[in-house]
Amino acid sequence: MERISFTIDGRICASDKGLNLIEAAKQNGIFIPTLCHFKHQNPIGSCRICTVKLNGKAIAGCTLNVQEGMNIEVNTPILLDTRKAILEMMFVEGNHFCPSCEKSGDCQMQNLGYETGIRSARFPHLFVERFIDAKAKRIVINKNRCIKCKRCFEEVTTNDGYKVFSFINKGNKTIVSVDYEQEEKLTESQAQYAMKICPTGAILVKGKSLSKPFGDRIFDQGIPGKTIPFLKTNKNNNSTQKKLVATTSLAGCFGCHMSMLDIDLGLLDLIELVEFNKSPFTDIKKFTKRCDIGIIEGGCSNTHNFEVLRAFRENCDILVSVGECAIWGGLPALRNTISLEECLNEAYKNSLSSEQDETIIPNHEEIPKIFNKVYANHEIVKIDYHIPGCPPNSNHIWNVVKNILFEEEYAIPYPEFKYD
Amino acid sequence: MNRTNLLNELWEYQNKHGYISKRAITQIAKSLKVSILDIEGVISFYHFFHQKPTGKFIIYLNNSIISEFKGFQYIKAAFEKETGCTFNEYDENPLFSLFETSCIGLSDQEPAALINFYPFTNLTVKKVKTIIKQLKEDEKLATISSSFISKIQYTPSEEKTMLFRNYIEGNSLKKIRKYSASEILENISKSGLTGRGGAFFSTAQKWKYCKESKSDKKIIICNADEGEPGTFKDKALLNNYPGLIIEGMIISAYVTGAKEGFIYLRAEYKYLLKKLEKTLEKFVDKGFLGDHICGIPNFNFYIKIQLGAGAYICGEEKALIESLEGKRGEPRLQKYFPTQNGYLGYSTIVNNVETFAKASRVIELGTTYISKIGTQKSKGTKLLSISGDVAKPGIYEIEWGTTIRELLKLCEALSPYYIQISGPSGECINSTEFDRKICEEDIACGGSIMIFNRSRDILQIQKNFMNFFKIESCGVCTPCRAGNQILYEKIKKIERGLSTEKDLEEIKQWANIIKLSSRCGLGKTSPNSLVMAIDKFKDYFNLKTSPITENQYVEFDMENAIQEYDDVINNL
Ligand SMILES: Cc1cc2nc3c(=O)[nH]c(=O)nc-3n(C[C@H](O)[C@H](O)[C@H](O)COP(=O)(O)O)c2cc1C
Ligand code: SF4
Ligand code: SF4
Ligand code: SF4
């Protein structure tokens, strides 16, 4: 094979000549992020999360062959930039409820979204309903979470050469289907086969839903031996004066204020340089003092949210959204792609719990009214910072509001990123 | 059954039953040997085929931002009203289904619809009452259609004219003989011919690629999907000269060897069919189609037409051929030209409908005739179709190097506001820039020309073209599927009132991702006039938007949010 030198980012590297690029970075020592490559012999360049500059011009580094002389950029601002903000098309345009994922942890979407260090995707959540389809005899597709890669039309076929994924429909209403005819001639190791090469949670095997029980998944490990440990404040910074903090749930399961609590010792540290104003954790319902910081969990699911959220905004200098939804409208948001209408008739109308027209919808003037769908709060205030974690960890949460609070450095290491 | 007849095999359940019944589906999917799903997937990617029965007649009418601004949100309603029918819903209707379509190539005569594939005109509440009417009445389509002839309003002095010009069959093909192939290639290549379906690349450099390539086998194809809005010009060529469209692929046949061509005509333009396919016969007869054309040995050349079935993309020349080969119309990958790797992996040609024509002329006329008209670069005429606020829509062939304003007054503007010029993945153009010149130095136009004037929401525009790009899409890269969409979100943000100069500046910055990141030339200039626009005309944009302020709230449409529980609870 012939050798060639090529650079990437100014650097020489070389390798075989006409070897594909993602594998020819890999050689030397440069990780370019693909979600659909998988065979470089077939390329497919449809997720253009790979995105480079070839002589100044952008194609899929996918889809390219290194020969001599090449002038290749793959981390410049912009470069870097665009394939996040190609990663948080695919979270908004889905309906990526990590949480509630059977892949979560064992994703390489997730992983990339912590690899590109996404807090909160700067695009709207467009919340299409896409249905999940069980029909078949193996596999179960989540179309809420297909991100179109096509890694499994390529991959899965049957033994007599059939396909058994393919797209349905063009433009935004492109979907990917299973042939159920097909489908049933797989074997069950292809079966998994199709589950694990979806860099996403979309293919599903029947009764093989978790990939990996929660507790043992790479994330769930952090640094090995390690716990996100809460850091110790310097005490040198002048500030006698404890900071004041408020804290509210909205639209959120609490779950977060539990998170929060649970520094165990480390709140004696915490109460030492904080002051809780209005939080569930006081019970003081209105500020009584204008306060530096706003813990807000929970999205804005209704006129309360809404009217909490503004007087937070209006006591609190810097306001802080913990939680994904908090973040974006998280688990209370897997109603927005459901009519109100439909989900309040199945609360109160049609649950087994409910008698034939013994129950009715609440309405009162005095109950807050529900909005057509959950929204993320920095769509209704500004918001100044966004921690990610379904609910993050305790120390995570804690260390990131000392930073900002005292303007300390803190580096968020690589697995204290979650979004569940 | 070959899978490249597909599209046709498809047409046929569609035309003789009016839709594709899942046995048929199941049928067509044995015989070639894939996947039931392999099937569906390639019916639900082109619009006119359909997997529910449908009504006798079925009613496309065309949603262009032209068909809206003429009144097409009156017509949608009266085809509702006359025949009870929901658009875009298979209604079970025995006698009418009705769909929404993005533009037929009708734009001087919108509001304008097709049924089955019959073009129906300058619509209005009146007419759809008769024509509803008479097809219930079972009068016959053929006599109570409207002609979809565009007027041809401007041709330069008969010296500077090159299309539409007198034309005598074979004209051109008596010159080949002479010649060699490598001397006609030198020809176009004197001629600075250029691409016509927009993308301008040099057409004696396309060839030349084909004619190099060690391919077994070579293959010609005439594009004439035409389905950028507002464009109609090819649409002329193809009825009033198809024979020198064909001759110009005979020409490139006769430069490159290929022996297999193909024109793939866009289902709009049905009507065109019978027209061409007789030309094609008449070839044949003349000798100037099949074997030893013209008495040249061994010079063999074959012609078919593949119709289309609705997919804006298949224009792309790389989403075509994946089309003619009978798959799903998604573009192939940018790394080979169809010269290297094109219809079943043959050197392929894809060259635009007037492309061949030109090519044709060169042939006939020479090059020193042409060399006389249009600018420094940009040499010989240009065809465009005009519409909009204008008193005179239709066919204009221009000199090169015609100025707007020159253009405006030809076409009786009724002041000119805002100028889209090569559809909606062109570029628009204020008042303060009229005195461009159409060229390939300053303004190159694909053929489109739509005229809007002060009374024009130029959201409205925008919108109906983000529309158009987010439902064309062909859906299989990020950036494109999602980034138009989110667009679109935007778009609607700013026409309800809660957008700051921050979402402005967040659409120039989201375009920029999304034309860097695309995989084909459709997402790769989708925001193009969006983000023209809000630089052309700031004012305007100014007053739709808020400026951004030390306020802490973000704009909230409150009466929208609990809209929903009000109806919900009043509804008890
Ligand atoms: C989204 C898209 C749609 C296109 N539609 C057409 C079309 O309808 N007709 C056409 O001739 N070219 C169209 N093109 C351009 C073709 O890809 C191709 O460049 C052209 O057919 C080449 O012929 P030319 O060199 O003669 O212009 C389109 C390109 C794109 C990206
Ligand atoms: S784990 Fe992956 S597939 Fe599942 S919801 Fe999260 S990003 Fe989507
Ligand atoms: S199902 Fe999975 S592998 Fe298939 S296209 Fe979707 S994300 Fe890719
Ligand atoms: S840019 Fe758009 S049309 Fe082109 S390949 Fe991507 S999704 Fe398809």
Second form
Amino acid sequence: MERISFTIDGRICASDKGLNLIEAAKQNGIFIPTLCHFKHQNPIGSCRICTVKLNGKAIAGCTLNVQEGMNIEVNTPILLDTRKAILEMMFVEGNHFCPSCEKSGDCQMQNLGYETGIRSARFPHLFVERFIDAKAKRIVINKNRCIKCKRCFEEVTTNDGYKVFSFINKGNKTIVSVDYEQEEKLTESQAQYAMKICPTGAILVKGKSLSKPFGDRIFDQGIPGKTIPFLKTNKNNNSTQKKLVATTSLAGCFGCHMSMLDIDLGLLDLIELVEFNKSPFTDIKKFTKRCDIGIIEGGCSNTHNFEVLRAFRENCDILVSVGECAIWGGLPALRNTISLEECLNEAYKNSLSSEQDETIIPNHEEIPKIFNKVYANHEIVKIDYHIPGCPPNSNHIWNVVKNILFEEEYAIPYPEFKYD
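Output the structure of the form predicted alone; the preceding block shows the form predicted together with the partner chain.
Shown next is a single chain and nothing more.
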């Protein structure tokens, strides 16, 4: 095999002529992320996560075979942000909710979200209602999570060579379809292989949970010693004056507040640094002082949430969204895939009631009006920082808050940066 040389980000590399760029880069110690590439699969460049520049032109890296003298850019600031934006679009286009996903911790797409440091998406979530196909004998297809990588289509076949998966429709209406007759012929190991090669949680095997304890999952630890940059500052605030903190919970479960309390005896150290104003911790109902930082969990679901959110923006110098519900809507926002009327009818008219024949939708001037959808907080007011997780670790929350308040540089240890 002929050996050739090429450059990646100015570094001279060598490999066999015609080798796929992803594999050639790996041989030279350079990682190019991808979700659709498989070593022996014809490259289709569907996910575009591997976008690089060849002689200044953007192209999917998995579609390139290296040739003599190629000049390739991989990790420039523009390309890194492009990959991050593509991942963000994938998260918002599908109804990805990591805390409820069986593949959380073992999901390649989720891991790339960690690797690129995504804390919130710059794009609004679409909340498209999609079909979950559980008709097959042993496989469930969650079309919300499918990124159309084509791995299942190319890799999963029966013992007699028939394909089990196919693409139907065109453009953004393309979906993965299952041949139910061929799916029944799959062995148990073949079905589990389909679940394993899916880079998300789109393919699951009935009765075969992937759930593992935290710390034992594939991507829980990441690269040893790796951190996620969070806060950079050139200013060191050495002030010992106590900072004022406010907290609130909107459309959420109060889990993030419970997580904050899990700091346990660390609260004794914390109260040396901060004073709580309006917060469930103090039961102070209204702001009595202007606060340095406001911590908000839960999304914006009704008129009361809206007013509280505005009051926090007006009375706090810095606002921090904590948890998935605050960042994009989380579990309450799963109602965004249906109409408000359908949601209320199901909750009040079509469900059992403790009062006979009481099937009315509550309506009173003192009851907050419910919005047609649950909004992320940053869609309503300016949010300065986001701490993802469901809920985030207590030490992680307070370390981030303290470093924001005292303007110290801070990087998040990889095992603490989670969406679940």
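This structure is a prediction, so every number in the text was calculated from the model and none was measured. Residue numbers count along the first chain shown, from 1. Rigid core here is just the name for the largest C-alpha set that superposes within 1.5 Å across the two forms.
Novice: Is it true that E272 shifts between the two forms by 2 Å or more at the Cα, once the core is aligned?
Specialist: Not so; E272 is displaced by less than 2 Å.
Novice: Quick one: core overlaid, is G161 moving 2 Å or more at the Cα between the two forms?
Specialist: Yes; that C-alpha moves by at least 2 Å between the two forms.
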